[in-house]
Amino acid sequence: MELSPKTWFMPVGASSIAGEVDWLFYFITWMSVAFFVIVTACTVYFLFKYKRKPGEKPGLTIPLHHNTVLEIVWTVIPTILVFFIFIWGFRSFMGLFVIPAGAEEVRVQAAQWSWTFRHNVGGSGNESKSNNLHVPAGRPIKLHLSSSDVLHSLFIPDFRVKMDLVPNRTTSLWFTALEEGEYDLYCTEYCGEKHSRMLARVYVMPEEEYKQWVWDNAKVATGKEIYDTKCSACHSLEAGNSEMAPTWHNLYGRTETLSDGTTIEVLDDYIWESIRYPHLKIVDGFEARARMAPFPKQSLSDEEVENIIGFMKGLSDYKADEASEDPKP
C-alpha cells in the first residue's frame, strides 16, 4: 500500500485505511463543487435571460406547472449518488471497525489531561507504559480505549482514525501504520480547561526495534516519570504554586488542615489513601477544585505509588529522624 499524498485539504495519509477515506472525501468534495458550479451557472443564466428588457411592460409568465422529465432527472440522479456514497461510506466504516486477527494490542487510558499507553508484545507480559504511542510499521494495531474520568476522543490525523473514550466503558480502534516516523495524536473532545495540552506522539518503528523498545522499557516508571505523565497537570513542584491542587514542594511531612477542620500529617498512609480515594480527605480550600480521579491498581501499581512517594520525599526537607520538627514551609 502507498501513502496518500499530502494535499491542501489533508496531511499525508500514513495508514492502510487513509487512502479509502481520502478518496471518499475527495469524491464528495468535488461532486459538491460540480453541483455548485452547475447551480450557480444556471442561476446567472436565468438572471440575464429573464431580466426585463428596457421598455418592456410587466406581464405574466407562461403558466408552466411542471416538467416531468426534469423532475425525474433531478430526483433520480441525486438518489443514485446518495446510495452510492452510503454504500461506499458503509464499506469504509466496516473496514475501520472490523479488526484483523492477530493485531498487536495496546491499552490506552485517558485522564485529565494525559494519555497512558500500555504496550505488550504479543501478550508476552513484558508491558511497557508510556505517555506516547509506539507501534511497529506494517502490522495491524488494536487500541483498547478507556477513560478514568470524563469523555475524551483519540484522533491521529495522519492515520485518519478517531474514536471516543467513554467512562465506565471500553471502546476499540485499529490501524496499520505504513511508514516509519513520528505523528501527532490529539484529544478532540473538550475535556476541561487544559484540554489543549492533552497531546501525544505516535512513534512508528521497525518491528524488531519496537520489540526491543518494549523489552527495554518494561519496567516500573520512576516517580518523576509518573509525575510528568499523570500528576503534573494539577500538582506543581514550585513553592506556593497551588492553583489547581497542593504543590508537592515540601508537601511530604507537612501538616495540612482538611476541609472538615481536622489536621493530618502528609506521610505514606495519607498519600496512599489520597491516590486510591482522592475525595475522602480533601485539603481545606480545594473542595471546589477537587477533580482528581481515583487511581486503582490497574492504572497505577503499588510499586509505582511507592516510587511517587519516594519522589515526593526528595522534594521535601522532612526527615524521618526529625519528625518532631516541622518541615520548612
Partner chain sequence: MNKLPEKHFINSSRGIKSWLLTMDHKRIAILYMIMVMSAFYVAGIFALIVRLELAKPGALFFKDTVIEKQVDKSGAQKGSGAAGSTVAADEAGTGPEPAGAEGAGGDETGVAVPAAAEQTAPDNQYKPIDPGMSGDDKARMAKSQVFYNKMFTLHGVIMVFLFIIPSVPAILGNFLLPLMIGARDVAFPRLNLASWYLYLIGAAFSVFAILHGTVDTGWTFYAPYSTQTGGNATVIMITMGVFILGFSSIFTGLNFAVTIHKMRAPGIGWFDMPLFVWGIYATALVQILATPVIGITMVLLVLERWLGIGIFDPALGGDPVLFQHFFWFYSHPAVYIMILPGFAIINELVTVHSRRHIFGYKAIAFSSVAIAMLGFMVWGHHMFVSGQSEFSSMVFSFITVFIGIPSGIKIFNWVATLYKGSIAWTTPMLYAASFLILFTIGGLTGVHLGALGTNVHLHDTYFVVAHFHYVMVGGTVIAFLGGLHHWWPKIFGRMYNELWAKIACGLVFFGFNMTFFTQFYLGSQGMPRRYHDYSGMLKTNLFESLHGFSSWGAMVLGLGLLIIAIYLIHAAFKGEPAGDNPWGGLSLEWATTSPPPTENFLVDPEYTHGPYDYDRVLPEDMSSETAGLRKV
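Having gone through the form predicted alone, I am curious about the other one (the form predicted together with the partner chain); can you provide its structure?
There are no partners or other molecules in what follows, just the one chain.
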C-alpha cells in the first residue's frame, strides 16, 4: 500500500503516509456510495411505486411492524464495517505519530500571522530561518511545533498531515516527502484577522540542494556571532562594566543613568537607538571614553539587530511581564 490509489477526490499524495490515508478515504467513500445508492434507490423507487394517485382513497396498509431478520442484518453489517474502518483509521493514525529515528528536525514557530521555520546548520549551533518550509525529498522530517500567541494549526494537504500549535506546549509532526516540488501549507486553526493569510509554501528539493539552501540561508549572523566579531572588544558578558563600555550582563531591562542625569530603561527602543546612533544617549561615566561607532543598516541589518537583542535577553534575568512599561503597544 505504498502507492497512492488513483486519485480523483483527494489532491496528489506526495508523502509516504498519503497512500494509506487515501486508501482508507476511498474505501469509506465507496462504502458510502453503496449505502447512499441503496437508501436513495429504495426511497425513490417506493415513492414512485406506491404513489397514491390523485383522488384515490387510501385503504388499510400492510401490518408490517418490524422484521427481526432484516433488522439484525442491517445492524450487524454496518457494525462490522465501521469496526474495520476504525482499526484501519487507527493504524494510519499511529503511522502519523510514530516518528522514525534519525528524522531531520525543523522547529516551527507560529505567531499571528506568520510561520517561522528554523533548521540547524550542521552542528554549528547556527540556525537557518525562513518563512517557508524547505525539506529534502525522501528523508523523514520531524516538525517541532510551538505557538507564541494563540492556537494555530499546520496543514499540508498534499502530505495529509495536520497538527495544532498550542502556546506553551510543543507538539510534533512528521512526514517523508516523496516528490520534489512546491506545496501549499495552511494555518487551519482560526487565529484571528489574517488567519486566511497565514500561508506558506513547502519546497521539497533534492538532498544536496537542501543542504546548500540551509547553508546559504543561514547567512544572517546570530547574536552571539555578531557579538564575537563586532562587540566583544568593548562589551563584556560578565557582571560589572569594563573600562570601555557597559556590560551586557543583565543589561536588558536594567535602568541606566545617563550622562545628563536622566534614567532610562534598557529595552528594545534604547538598544536600537544605541546601535544606530550611539552618540545620542551616553551612560553616565562613559562620556570620556572612546565613542562607539554607529552601525548603520549596511553594516548591521535589522535582523541582526534583532538577533543581538535576542542574545541580550538571554543574558538577562529580566522578565517582560514583570515590567510595567513594556514598550510594546
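We call the rigid core whatever largest set of C-alpha positions still superposes within 1.5 Å between the two forms. Numbering follows the first chain given and starts at 1. Worth saying up front: this structure is predicted, and the values here are computed from it rather than measured.
Core-superposed comparison between the two forms: the CA of residue 16 stays below a 2 Å shift.
For residue 81, the Cα coordinates differ by under 2 angstroms between the two forms after the core has been superposed.
The two forms, fitted on the rigid core, differ between the two forms by 2 Å or more at the CA of residue 239. Once the rigid core is matched between the two forms, the CA atom of residue 46 is found 3.8 Å away.
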